[in-house]
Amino acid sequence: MVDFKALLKNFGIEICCNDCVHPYGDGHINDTYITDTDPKYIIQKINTNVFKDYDRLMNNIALVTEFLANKIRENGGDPAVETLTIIKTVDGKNYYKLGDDVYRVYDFINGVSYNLPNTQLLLEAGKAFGKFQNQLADFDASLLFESIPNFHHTRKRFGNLVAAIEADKMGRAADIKADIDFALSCEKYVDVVLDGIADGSIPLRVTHNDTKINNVLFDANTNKCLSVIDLDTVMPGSMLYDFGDALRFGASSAKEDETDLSIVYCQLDKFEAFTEGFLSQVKDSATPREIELLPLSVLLLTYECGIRFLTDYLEGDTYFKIHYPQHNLDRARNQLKLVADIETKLDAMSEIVKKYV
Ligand code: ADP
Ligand code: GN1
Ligand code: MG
């Protein structure tokens, strides 16, 4: 066990006991507390296993949130909400090591987030991730290390997938044959964004990257969006990467583990809640590619985070954290059955992009 008051003291935050704090928050990554202290804060253990270079991931975040908080200062908002402040430790650090863990704190916003947002909630959030990669647009990429490098380079992901069936560490292959043969049988997907990028058609841009909808922060009165939180993977990527990440699971009838599959598909009037919401900001930046390929970013990203599920699994379940033996397969199975319902929406879904440019 923690010993929080302990930690908290590094960052100058006393509290009364270890009993005020708690587990928050359905991640799949870092260990998230939070105090029932007046004000609360967020802890966070790093998850070091995905982030190696805690240091430099901690300063992309700092420099990220400090222009951030200078952007939304000068249009008049409130930085403390709209987004993550670091809290530095007595010696100005932006965290803690105690023995082999890293701890960061933030101070806590207050607001919720969904895991299966309604219609409402994913036009505010459109807007939010559109915003979000606005406030960045001039914000200077090389000063950005990449946390996780080739993160969404599906092609490598996919490579990733066929390494780990040949090598089927855990004896687990033989079993979904089935989940695999489909999950090969989208190598056809892989490189179009990659394509994109080569010959310029889709350029870099500082993006999100993590842009499931719990990582935005809604007002529980209100339902607006409070801010984007999550900041771990902020590093050049495509538009196409936080619009198909937010509508893979956003646009979802079911939550990403949803077992019973036949209550899992894509719902387009969520799709189009989301596309209305994001385009509203982005529609002048973007690029005729990128406009064309919303839906099959939808398409590809689900495939992705499918097979990175999948890889898991087969290779012992290291990466994300399960809550059961056959999670990452079940996670697996859904986003993969949600391939195969969005193969059939995409031309509905380009109608609707239409409507919004
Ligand atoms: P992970 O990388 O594991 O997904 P997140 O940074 O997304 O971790 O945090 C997990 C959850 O904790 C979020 O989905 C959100 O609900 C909550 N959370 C994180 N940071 C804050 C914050 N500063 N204020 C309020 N809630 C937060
Ligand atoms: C992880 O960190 P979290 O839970 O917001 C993952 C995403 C996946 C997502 C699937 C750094 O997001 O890439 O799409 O799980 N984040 C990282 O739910 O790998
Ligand atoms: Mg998260």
The other form holds:
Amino acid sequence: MVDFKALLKNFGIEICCNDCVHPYGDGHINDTYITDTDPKYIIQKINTNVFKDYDRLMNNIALVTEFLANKIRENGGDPAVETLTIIKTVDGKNYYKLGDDVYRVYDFINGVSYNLPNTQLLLEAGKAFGKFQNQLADFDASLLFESIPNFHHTRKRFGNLVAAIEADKMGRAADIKADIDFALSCEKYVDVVLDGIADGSIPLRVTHNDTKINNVLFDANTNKCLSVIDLDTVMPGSMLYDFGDALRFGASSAKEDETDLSIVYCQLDKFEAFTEGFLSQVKDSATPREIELLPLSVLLLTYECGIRFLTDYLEGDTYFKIHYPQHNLDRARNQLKLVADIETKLDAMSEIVKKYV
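Previous: the form predicted in complex with adenosine-5'-diphosphate; requested now: the form predicted alone:
The next block holds one chain only.
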């Protein structure tokens, strides 16, 4: 049992007793708590199995949030609401180490989050993630530590799939030949963004890398965006990764493990809502190549997720948590069905992008 009263003293925070700290949220990586004090604070135990270099992880978050706070002040906004604020320890650190556990504290932002997006929420989420990109457009992304190396390196993800097929250590490949054949047929997409980064047509930017709608806080009364949260995966990358991943989830008609593939498709109205919001913020700072590849980025990030599930299934389900033996295969089929559907809609998606540029 954590002695939160003693822990929080290391952050210069006095609470009456441990009973005023409660579990909070439904995150799967870190353990999160909230105080019922005035003001309130968010306490998180960082999952050091996932984030082994927690010192550089927290330095990333500090660099980005301090930069954002200055930008927000310059534009007449309120940093206490519009970005995360790290509470430093009494000796000026971004976290406190208690035995083998690592804790951080943020000011609480009074907003709500949603797991199931409608078009209006996606419009606002698009604005939020677009604004996040725009505010950080002149931040030197090379200052950031790559907290999960090669996270969106699609060529390496494809190579991992090929290696898993060849090894076939679980003897599963023969039974899923059609899934494997389709996955391999999409190799033509894997280098598109990587090549753009290499030739400079796609700038290296600060990217969030977990742009699900539940990482946006909304005003409970107006449903307008307050801030973007969960910055653990902030690192150098492409704007296209954030756009594509947001719509991989946000524009899908079904959960990512839905097994009735007849109801799995990309919803163009949701693609349009997010695109309208996103481009309202970034159209003046995005390069022509970035804008051109927005539709394909949705396909690419969906494909990347699909082959990660497929690779894990072939390797014996060692990475993603599963709830039944074929869970990763069902997830892979779901994502690859989305890929096939998006392929047929790329022209329509490009027309939507042109509409808002």
